[in-house]
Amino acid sequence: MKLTYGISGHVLLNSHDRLNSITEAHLKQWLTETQVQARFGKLPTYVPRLSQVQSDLLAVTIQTDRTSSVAFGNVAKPFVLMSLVKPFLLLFLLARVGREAVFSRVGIEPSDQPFHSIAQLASDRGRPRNPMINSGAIFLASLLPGNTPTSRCESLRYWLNKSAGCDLTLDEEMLASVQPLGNETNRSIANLLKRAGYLNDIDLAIETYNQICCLSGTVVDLARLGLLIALPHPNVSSDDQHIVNSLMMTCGLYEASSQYSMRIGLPIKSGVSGGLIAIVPKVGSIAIYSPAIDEIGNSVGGLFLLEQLVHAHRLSLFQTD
C-alpha cells in the first residue's frame, strides 16, 4: 500500500482503506448509543407484521469486495427490503430497458413530500418525480419482465442473486400481512399513473410492487447488493451505477435527502423496515439494520451509527484530505 502524508507528517489513508480499516471493535462501541439513539424511534404499525418486529435488534456489515467483509450484531436476521429494493430495481431496468424506457416516464428531481405523497404526483401531472418514491417504483415495476406478479417478482430476485451472489427469498407471511391492507394510498398512486398513461393494469402494477418489496434478507445480503453499485461489475455499466448512487444521494432518505447529504456525504437509500444501504463508490457498502423508524420513513438507529462511522473514519465523499 503507497502512503500519503499529510503537512504534519501523518499518514492520510484513502478511502479504501479508511473503510477496509473499521473492524468489529470500532462498530461495538457505538453499539450502546446506537441502542439508545433508537428508542426515539418507533416501528411502523401500518404494516401488522412489521409492528410485531423486536425494536431493539441491531446489525452491522461492512463489506469492501465480495469475500471481505466485517459485521455485528444480529446479522442472520432476515428483514423484508421494502424501499430498499427501489434502487435496485431502477439499476435491473437500467440494464434491461436501458435508460431511455426509465427516464422518459420517471424523473430524477427530489421531493420534499412524504414518498407516498399524492398531492405531489397530482401537482406532477401524474409523472412520478424520481424512482426512489412510490410512484416512480410503482411505474418501475410495471416494467418488470413477466405476465404476473409472482413471474416479475422472481425475475429481479434471480437476477439480483445471480448478480450479487446473495440469497433474497419471498417473505410470504409478510406479504399476508401486506395485501389485506388494501393499499389505498398505492392505489390513489396507481390511478393517477393510469390516468397520466403510465400503467395499463392497476392490479398487476400494485401486486408486482407489494411483492418487490417484501423480498427478504440479511444485512450480509444487502451489503453485497450494495456492491452492484459499488464496485464494477460485469453485469451493471459505471454509467447505471453512476445514475443509481446519484438518485440515492439525492433522493434516498426521502425528504431528509439533502440534510443527511450533507451530515455524511454518501449515497444512502432506507426502507421502512428498518434497513440502510450505503455505498462508498469503487470501495464498499455499508449495511445496517434497525427497525425503529423516525416520522419520515428512516431506520434512527441506522442513521445516528452510520453518521458515527462516517465522521469517525473519514468515509464521506467531499472528504478532502
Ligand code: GLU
Contents of the next structure:
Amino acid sequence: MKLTYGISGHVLLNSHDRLNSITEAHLKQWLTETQVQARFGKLPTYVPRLSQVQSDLLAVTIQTDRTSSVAFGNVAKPFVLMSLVKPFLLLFLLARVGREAVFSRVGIEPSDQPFHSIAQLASDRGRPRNPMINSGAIFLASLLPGNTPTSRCESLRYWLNKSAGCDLTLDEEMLASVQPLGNETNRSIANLLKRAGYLNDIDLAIETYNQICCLSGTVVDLARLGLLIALPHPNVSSDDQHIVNSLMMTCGLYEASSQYSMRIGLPIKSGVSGGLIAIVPKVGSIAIYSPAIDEIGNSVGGLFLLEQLVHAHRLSLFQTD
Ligand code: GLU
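With the form predicted on its own done, generate the form predicted together with glutamic acid (GLU) in the same format.
Let us now look at the entire complex, which starts with that chain.
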C-alpha cells in the first residue's frame, strides 16, 4: 500500500483502502444498535405485502470489485427494489436513448415534497421535476423499449443483470399486491403527465412502473448494481455515471437528501421496501436492507448503519483527512 502523509504528518488512507479495510467484524459491531434504531421505523402499509415482512431483518454488503465483497446478516433474503430501481432506470435510458431524450423532458431539481407529490407536479405544470421521484420515474418508464409492460420491464431487467452480473427477478406476488391498490396517487401523477404532453398511454406507463418497482434481489444484487455507477464499466459512460451519482446525491433520499448529503456525503438511493444503496465513486458500493422506514420513505436502520460506517471509516466524499 502506498502511504500518503497529511500536513501534520499522519498517514492519509484513500477511500479505496478505507472501504477495503471494513471487515465483517466491523459490520457486526453495529448490529444491535441498528436493530434498536430500526424499531423507530414502520413498515409501509399501503402495499400489504411490504407490511408483512419481518421488520427486524438486517443485511449489509460492501462490494469493491465484481468478485470481492464483505457481507453480514440476512444477505440471502430478497426484497423488491421499489424506488431503488430509479437510478438504474435512468442509467439504462441514458445509455439507450441519450441525455437529450431524457433531460429535455425531465428536470434535475430537488424537491422538498414527498416522492409521490401531486402538488409538486401540478406546481411544475406537469413537468417531472427529477428522475428520483415517482413522476420522473413514471415518465422514464414510458421511454423503455418494448410494446408491453412485460417486454419493457424485461429489457431493463436483462440489461441490468447482464451488465451488473446480478440476478434480479420479477416478484409476481408483490406485483399482484401493488396492482389493485395504492395506485391512485401514481395514476393521478400519470394523468397530469399525460395532460402536460409527457405521456401517451397511462396504463402502459403505470403497469411498466409497477413491474420495474417489483424487480427483486438481495443486498448482493443491489451492491453489484451499485458498481455500475461506482467503477468504470464497458456498458456505461463515465459521464452517465456522473449524472446518476449527482442526482442520487441531490434527490435520492427525497426531502431528506440535503440533510444526508451533509451527514453522510455520498450518493444514496432508498426504496420503501427498506433497501439503501450508497456509492463510493471509484471505489465501490454499500447496500443495506432494513425494512422499517421513516415517514419520508427511507430505511431508518439503513441510514443509521450507513452513517456509522461512513463516520467510523471516513468514507464521505467531502472528507479531507
Ligand atoms: N413503488 C413505490 C411507489 O410508487 C415506490 C416508492 C419508493 O420506493 O420510494 O409508491
